[in-house]
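Starting off, we have a lone chain in the form predicted alone, written out as structure tokens.
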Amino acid sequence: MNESETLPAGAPKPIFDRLVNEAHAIGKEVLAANAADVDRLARFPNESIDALRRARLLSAYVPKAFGGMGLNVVQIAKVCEVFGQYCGSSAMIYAMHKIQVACVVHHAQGSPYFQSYLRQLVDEQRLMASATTEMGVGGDLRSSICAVEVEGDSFRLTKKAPVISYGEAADDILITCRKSPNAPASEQVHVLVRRGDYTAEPLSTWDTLGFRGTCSTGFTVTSHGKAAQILPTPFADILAQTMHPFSHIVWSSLWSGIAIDALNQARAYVRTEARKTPGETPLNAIRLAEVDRVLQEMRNNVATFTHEYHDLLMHAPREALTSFGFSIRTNNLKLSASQLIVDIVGRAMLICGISGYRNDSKYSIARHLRDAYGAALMVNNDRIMKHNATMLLVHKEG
């Protein structure tokens, strides 16, 4: 199978527009209705994920050849932005699931095992999680201590992962590890482990400032399965071509959604204030105009890079996705979006004043602000800046 010919091409605009409207309806009726409780209790948003399953949205990026919706990355980014407007934790879970789906779609379609898996994912609306970080490597995704041991057509592995978002609720987990016990730390593979074939011993709890509903507990995962569950593409290529750009696109998109809702809260507050003095524009309306400009900048940055990535996927050789220039632009998107969301939400809170600061106000932006501060920590911005600095020493823009 030529995977480049079976990447999701996207739904026609009328069909996708209806899907966006459906996503908004799910957001209003389910995600937003449970967001406060999910946040307060730091619990998994079961209602949200069940609603997405019913809407068949967990397989939205799976190509139509396997029964999925066949949405492209631009459309997936839009859906993530929509969900971000209603519940940051639910949107993050959906986005991270989509990253794992993309890894399989982009890099394993030639495998009979993964062809069958994609069909099963569609039929059962399976939820995929990821275990890339590992205790002892300091957050470096390109280094593993654990190794997969293959004997005949079977494998076994054990990994100590300090963070596995929604790990307890996931049906399957994609795990990075060394290719073999004798392989160097950077010679990695991606292994799909299935519920029922692994045990997960908790290493930590999840009681955080924001994104509390992602339930990103740490686990020691011990698993066995078929050797066919190892993705055929080296993880270095999966990371460069898919996981790295796809992650920053869907994360930045849902952060944009959070920023949109914060601004909508501020707009509603200003309108209420305006009604008190008919014919006079409230002073804080000036702040509203200022922050709207910043939000537009953020959304334009996300849209520009997302369209670039989509075009490269569809028309360019895969080597174009491994260039220093593309990697730097990918990193810059994340750096910019993770900083702008804090700026936008903070400005929205200033507009709403104490009403935005209160947890019990209909104009509350407290959850938005707490979620916003998590953005810079998801692959720490300092680490990203260091990578960019290293690449810029040898890269020259053409």
Contents of the next structure:
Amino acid sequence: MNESETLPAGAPKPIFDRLVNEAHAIGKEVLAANAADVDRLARFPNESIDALRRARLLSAYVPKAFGGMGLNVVQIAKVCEVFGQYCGSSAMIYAMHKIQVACVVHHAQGSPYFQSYLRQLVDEQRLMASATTEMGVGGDLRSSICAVEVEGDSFRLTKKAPVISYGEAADDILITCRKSPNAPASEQVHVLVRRGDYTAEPLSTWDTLGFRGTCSTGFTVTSHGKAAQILPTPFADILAQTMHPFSHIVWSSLWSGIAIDALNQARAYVRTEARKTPGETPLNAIRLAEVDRVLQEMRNNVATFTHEYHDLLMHAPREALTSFGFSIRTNNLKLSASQLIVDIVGRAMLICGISGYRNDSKYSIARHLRDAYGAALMVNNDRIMKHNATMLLVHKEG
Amino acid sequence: MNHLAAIRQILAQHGRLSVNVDTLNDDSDLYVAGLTSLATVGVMLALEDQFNIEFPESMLSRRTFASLDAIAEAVDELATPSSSKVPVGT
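Output the form predicted in complex with its partner chain next; the form predicted alone has already been displayed.
Up next: the whole complex, starting with the chain shown before.
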């Protein structure tokens, strides 16, 4: 990861600005147009993901050397924020896919198998999903019950995953498991299983308050493949250096997007009020000013951490990403953003009053609010807080 | 100074390893033996208590806790009174 030329270095500003405009256009025309239907039916947003495929956005984080766009993490975060403004579920699927792509880009580029996989991902715009949680260990990502069994140059792996977001629509799944049947629960590897090489038997359904389009059903995945599909880096390192920070960055970014859209709704509502009483600032405009400040804090928090990660990724030794200090700050970003989204969206609803509360109003904030409450429990905030409490016993701020 | 025996006992008590500490060599990889970075916190606090030392931020790394030898080296470094490192007369 220290050879920065193999990491996506970022697109030049004019090109990236055009891409952001394009993302907004896709957001308006496709994501927003289907968001209500996706939400109501708790169905996979096919139209959104197809549109992102056509725009080649599924390989946005793949370095140019492999044919991807080579956007850096700051730019990926921006794209997630844009999509969050149009459909929370589509944005979440995009963000989760990007986390998996980053794991491969950061930790498997040295392997000929994954070099060719990255090219294939670019050509076919493959969608990657993740199976980290497991029946019996719950949300503790650093422990696995299932183990990959390698024989010769092949492997077999079966995992009971309580949640695999868009598992049915994914082309490939990155699965965590023990390194071998004799390995301790914490000695994990990350294995890429490919569509056609696995069967997925549903264990549960997905009928939730929010993020309904992510279709995060549970599955028993039974898979096989080539031993080369096991990522060459221990999962502990992949988690610390990539999955953990990258997840909280892209999630917080799309949550910001949801908050931005809720506030835009509130602003539109306040404007119609203002038109009714020319020359007078409506009462709820004060509330708008108040919540706008909170949104700025949220976005600044995400931006600061994203830049820190980008700089460390590009310029610092790997050790810097495994320090307690960095891990605590990563967790703090998630804790803060997941709480602020509820706060901001809730205030936006109050500003819109009954029009925000209604499902059938153009000022409706209902979906935003339902999505917002998911943020605190995808990787439960209490678990994160406990990790920080433990690390803070010995960490000193320098 | 060699603190290996005491460190071994602390690991057994606080390391939450998935194997018996007695089966490990001094240079065995503790992460392979099930040590997690969160468990190192408990180990560190016990070491600080036992040896009356304080781990600086710079030593809170994965490498410091990679093996019994690595921990012993860190403890030795921290337990050496700083006065003995300073040339006489300063």
